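Shown next as structure tokens: one chain only, the form predicted alone.
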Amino acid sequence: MSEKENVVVLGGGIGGLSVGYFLARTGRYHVTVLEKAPVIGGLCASFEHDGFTLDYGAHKIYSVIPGVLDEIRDLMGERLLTLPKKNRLFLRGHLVDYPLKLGNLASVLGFGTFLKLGIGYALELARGFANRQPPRSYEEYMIQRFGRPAYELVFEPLADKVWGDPATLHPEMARARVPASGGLEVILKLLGIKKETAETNAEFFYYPRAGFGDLPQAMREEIEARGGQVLVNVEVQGFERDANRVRSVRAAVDGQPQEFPCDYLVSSIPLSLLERMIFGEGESAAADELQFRHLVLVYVFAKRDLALEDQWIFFPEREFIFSRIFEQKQMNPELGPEGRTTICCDFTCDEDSWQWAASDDELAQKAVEGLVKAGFVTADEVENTLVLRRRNFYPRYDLQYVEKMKAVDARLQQVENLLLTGRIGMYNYNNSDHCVDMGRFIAENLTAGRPPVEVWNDLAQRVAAYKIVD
């Protein structure tokens, strides 16, 4: 039997571990995953705090990509729970069912607003019969499909909270994030004429009973069982190159220098960091032009067994600092002590925003005030809070991002044995199931003998078609 080829994977998040898992499983590759942090999983990890096992925000395992759920079930087995999905919107002081229901929506909005939404959609439908141009932004995409009143009520404020001014967002952000094709589809579903499908709404999902971080842990176990290695506390220092190929990766592992031979290099780390590693610190990185939003997570610990009836709830209105809340014990009550719960309030912001400049105490106070106002906890039930911040977590598709990515790809594809994967590594707004699909796709195509550049370009097309299903 021929000697295994060496694959080095940069980044031990779900993207890097997925490709490492699928490649190791073929038996043809020796896989080494290098992770800078002391733990694997990135923001798909779990951590212990104050008696709780906590995730970094809301995560679930669900997919409409053929075969992905089968792969995860085979990997996790009895470590998975099957949960009915429960999530809603909080609007005008009320919880709105999702999928939308006619009676509930009408009672929350009132007849006047409900009528205004219908008229707004009808006007856009009439304009559609004219020679309307394709949408040039998230704002135009949403108005054309749902009408201006619906856009201003829900889509505009929520998009602004998560990604910034919707008028400056590429329409691709709307296509990937909104499951309904337009107002007509929503109306038909409200009337019961058209039903929700697995492509638009998850009726159930899987969740690791030990916390979401058990998914990356299972991948690590399988990589190591097949002779690979997953190393943490790794500082990648550079690459040894031969013409247009990376031959080895130089790194310090727990401070000790090591060199890892490399037939293929797969990266899930930030593109600007990767560019500088390849072309040198003195070189400008095309990826510096790509925009990101920072993530803030505020955990509020309260003296009650459960606070919500939903796993997560979206908050489009600007009066609330958070855009979503998530209760860990809704996933598995065993992840927290009896008589206590924690609600994770998450939101994103820019580097120069007041939220990013605010102190942890200020952010915690705003989050608690919002939860109290919404009626989910009382002030005297709150015990303590925890604030976590993560830079550059959400890719932000500005109006020029397609051209920017073409420039990045053209430069990085000079390296003949390089591939990208993951949300950050591919600059793609996706979920964990998509990262699993990327890893499987890379492994299948490399094993079939296809050159990395062909795999890269075909994967980019596949990734562009991903949709987020809540």
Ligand SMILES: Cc1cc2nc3c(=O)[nH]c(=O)nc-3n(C[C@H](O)[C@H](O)[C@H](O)COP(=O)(O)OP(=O)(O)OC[C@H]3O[C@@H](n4cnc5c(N)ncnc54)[C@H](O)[C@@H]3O)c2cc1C
Contents of the next structure:
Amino acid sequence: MSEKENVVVLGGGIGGLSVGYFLARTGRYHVTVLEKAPVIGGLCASFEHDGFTLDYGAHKIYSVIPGVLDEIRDLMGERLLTLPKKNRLFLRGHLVDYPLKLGNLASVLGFGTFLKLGIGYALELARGFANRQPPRSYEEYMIQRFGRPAYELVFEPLADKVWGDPATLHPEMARARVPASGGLEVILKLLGIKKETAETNAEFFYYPRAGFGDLPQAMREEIEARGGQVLVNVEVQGFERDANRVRSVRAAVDGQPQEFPCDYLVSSIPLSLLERMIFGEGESAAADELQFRHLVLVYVFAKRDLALEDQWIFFPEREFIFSRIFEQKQMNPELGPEGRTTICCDFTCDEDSWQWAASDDELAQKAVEGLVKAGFVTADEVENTLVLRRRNFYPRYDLQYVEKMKAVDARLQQVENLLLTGRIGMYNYNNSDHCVDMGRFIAENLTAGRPPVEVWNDLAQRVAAYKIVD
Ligand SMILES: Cc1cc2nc3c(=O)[nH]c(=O)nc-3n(C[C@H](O)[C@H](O)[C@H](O)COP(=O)(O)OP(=O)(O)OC[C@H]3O[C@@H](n4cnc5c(N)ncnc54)[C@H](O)[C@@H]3O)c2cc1C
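Return the form predicted in complex with the ligand of this protein as a structure block, the form predicted alone having already been given.
And the full complex, kicking off with our chain again.
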């Protein structure tokens, strides 16, 4: 064996694969990625179903983090398509531009509502000049930026559908998810006088022509080409420890026990699972306090070549079960057969919600009803449906989440050679470009000889500034 240091990465989603890819590329580490599922990619994978290549909801490659798109272009080259972004919001039976523009809203909502939105916004603007307190919740953040009428019309129902009661959400949720401009800039944008920038709205994006899952696949190929390994069907059973370091990972690979020595352990698996593996099953996990929402995806297959003009459309109104719909063939028509299409309807819910308790048939029926009502398919065009569920995929930043995360970090940082990455692994509401950035950051800093705890704390600060760009 070489003198390379061993890094074991838990989880083969884009978070785990990114860190594996950047570490393997340095030539200094032997990388082993351990994935529980039979396939790699996690939520960034693609899968085959009924003649289609499907993603887990709308996934685009876009980034405002310097250098990240260059890294992805270098990795994927000709495997990427460049697409102009087309996405809107469905409101009161009409499609309106998203991010919102008042001119566009006016024609759809009528003069009365339009005036109400304008007055609401002007009132908030005036309050802004009167030294108002910084926002304490998602609700206050959005009202201060857009005014109460616009908040109640669009942002409150959409946020409630995705994360639950916005008054109990940390303002950080809004900062990470919504273009952060304020004051005059918002007015100018709403009036359509000032354009959105690349920082707030992607005009184009990249998409792997073979399906989004080709991005994690390309990373896997590079890790393997550099002598690393990416193993699937792995059940991690525990760790061997010397004092405060993990010395090796015990796992069953395809049912066979194996031990993986590690100088560094990087985890992208759920935090409470990791915590229990380290401190023992009987212990309570600080990470249990963190809140998540479950994800549901309903794919509706229909007998028509294309159903939408957009790649994806947001649905804030509560009468629709979904908060977004996405047509796979808008990314690349070759991902499905001619004369047929599929629309993926996504939404989130809590463990104790009626949606989570509902049968797949009931959810599918509600999704189809919504699509028919919105006019994107007719009932007799619908051929069949597929319902997929994923537990705890949406971090929900409640008002205390910063303190909760500090407690988790303090506990896990007792392990000196451990680092966290990814969306679930680091409890960060993020996209794949952020996962790429995390992987690159970890690799650069470990290679520079910095102790993991320093890298961890700096990464946590970096991650806190990430923004999702629509
Ligand atoms: C509807 C939707 C739309 C999105 N749109 C976009 C978009 O447009 N652009 C974008 O870039 N991103 C988008 N994202 C976000 C993107 O999917 C995530 O940022 C990304 O998938 C997070 O990757 P991850 O590796 O952190 O987590 P995951 O994908 O969850 O990967 C974690 C991996 O760990 C594995 N694992 C779990 N437990 C164990 C264990 N005990 N042992 C070993 N392995 C384990 C899991 O099987 C999984 O493969 C979207 C997400 C959703 C749901």
